[in-house]
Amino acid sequence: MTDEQIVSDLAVILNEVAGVDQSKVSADKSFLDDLEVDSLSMVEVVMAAEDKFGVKIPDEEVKNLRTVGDAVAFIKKAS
């Protein structure tokens, strides 16, 4: 899976979750400070996001998860 496909994948999960514009999502995109996904949100599309690829996100590991660049570097090395 490409870095593209993942983030395709996560800008439609944030939609979902969050309410995210799609097209807004991309990899140097900060979830908090540019998306503006909450804790709260985060936890549904961590959630979403392991179902969707396949990968156990564990909680400590959520906080690591600044960018969506982060989330696709960490999907791409668990999958």
Second form
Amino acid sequence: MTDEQIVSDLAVILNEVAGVDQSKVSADKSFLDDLEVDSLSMVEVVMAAEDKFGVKIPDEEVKNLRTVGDAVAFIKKAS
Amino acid sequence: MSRRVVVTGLGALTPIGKNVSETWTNALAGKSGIIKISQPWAEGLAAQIAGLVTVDPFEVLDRVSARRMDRSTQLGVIAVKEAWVDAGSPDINKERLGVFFGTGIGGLTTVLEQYDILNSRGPDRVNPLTVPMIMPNSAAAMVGLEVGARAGVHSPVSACATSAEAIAGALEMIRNNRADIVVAGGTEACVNRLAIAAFASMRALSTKNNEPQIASRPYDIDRDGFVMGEGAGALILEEEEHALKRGVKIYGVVSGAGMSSDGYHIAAPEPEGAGASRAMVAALNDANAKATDVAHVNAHATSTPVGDIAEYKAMKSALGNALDNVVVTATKSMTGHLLGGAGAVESVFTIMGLKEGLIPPTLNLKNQDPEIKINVAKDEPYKLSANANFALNNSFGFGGHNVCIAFSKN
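Can you return the structure of this protein in the form predicted together with its partner chain rather than the form predicted alone?
Full assembly next; the chain just shown is listed first.
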């Protein structure tokens, strides 16, 4: 799976869960500061991403996932 | 001189209409909102009929907001949005804006969905918003966020008296000068397999499954229980001077409220209606009114054999011979029983009735129970006399909660 595909799939999830405009989602964007995904929504995003990509994202990892790019890197490594 | 409280906005989402206008038109026309539940989940239930809202909340509300609300909250917020716009979307200091909004059952839809997810997919798939979606104050809190209320957000829970108690609370909140505007009302959405099985297990529901439109028949000799409905009602209560300064339309006055408790049984009403009568008398006293002032009562009248008689006895005890000059209606014959939403929706009917001088008919009243000696509006809208100025709305709840709200035209 390419980085672009993962970003695109995450954009769909972020839109569904938190109403984020898909066109604003890119690797450099911060979930909290740029995309305004609060901590409860982030839990939902993680759940949906785990289902979508077939990975497990432990709570202690979630706090390291500051940007979309961080999430892409983790998903690539874990899958 | 106590602060007078008027109604400046109304909202309703009911089995007979997507807003106040449609609900009112259909109420005057005597339309039933009760249908047979055809989905597979209703199979095997003793009661398979209900009054359902036809609006899809996901089409009306912002999609992301909607998915963070239980259905009961969704319906409540939709009714509040209507009422708020109807009141002119008041530009008010939010520290003078309050909310009194309740639900009888709460987020049961979400409880069931998440319990299924817990069992089928495991604890780590339970939605992180489950708690804020199922807590009993969820609808009030979401309404508070919707309007930005900062004077206080309150959520009475008193079963089917809930949203009448919310109006009583809102009235006090303005009288006590804690707020100038309070969004009041309530909501319910628990037409699901568990709630119907549970109410049916109490033998509270009508089982006229093959005749849904005639199942809810308050005061009729053939009544056999209530029909569950879903929906919400909302009223914008406002201090009179504040409303006059804003120059908005005024529907009528919330002139008093009375509350009592039976101290009798967890579900059955006190058979002589003593507690309900005390609530009605308290509402009259609070409004500085006499029994002879009462032109109309929107009764609780759920269509249960015992409840309708107990309420009749309460009316007789509270109003005496003046009851002979009162026209009563039972709008649950059309909407079904909206539980936590009932008091607010029926207050909307009561206010509209006074304002327009027309009382919606009670549906399905073919043979009036001879024990219930009251004048019931039926067949067509009842035209109030021109000097009719005062009406009561009764709401009672499991647990022995009795609430009566008094409204006047001016």
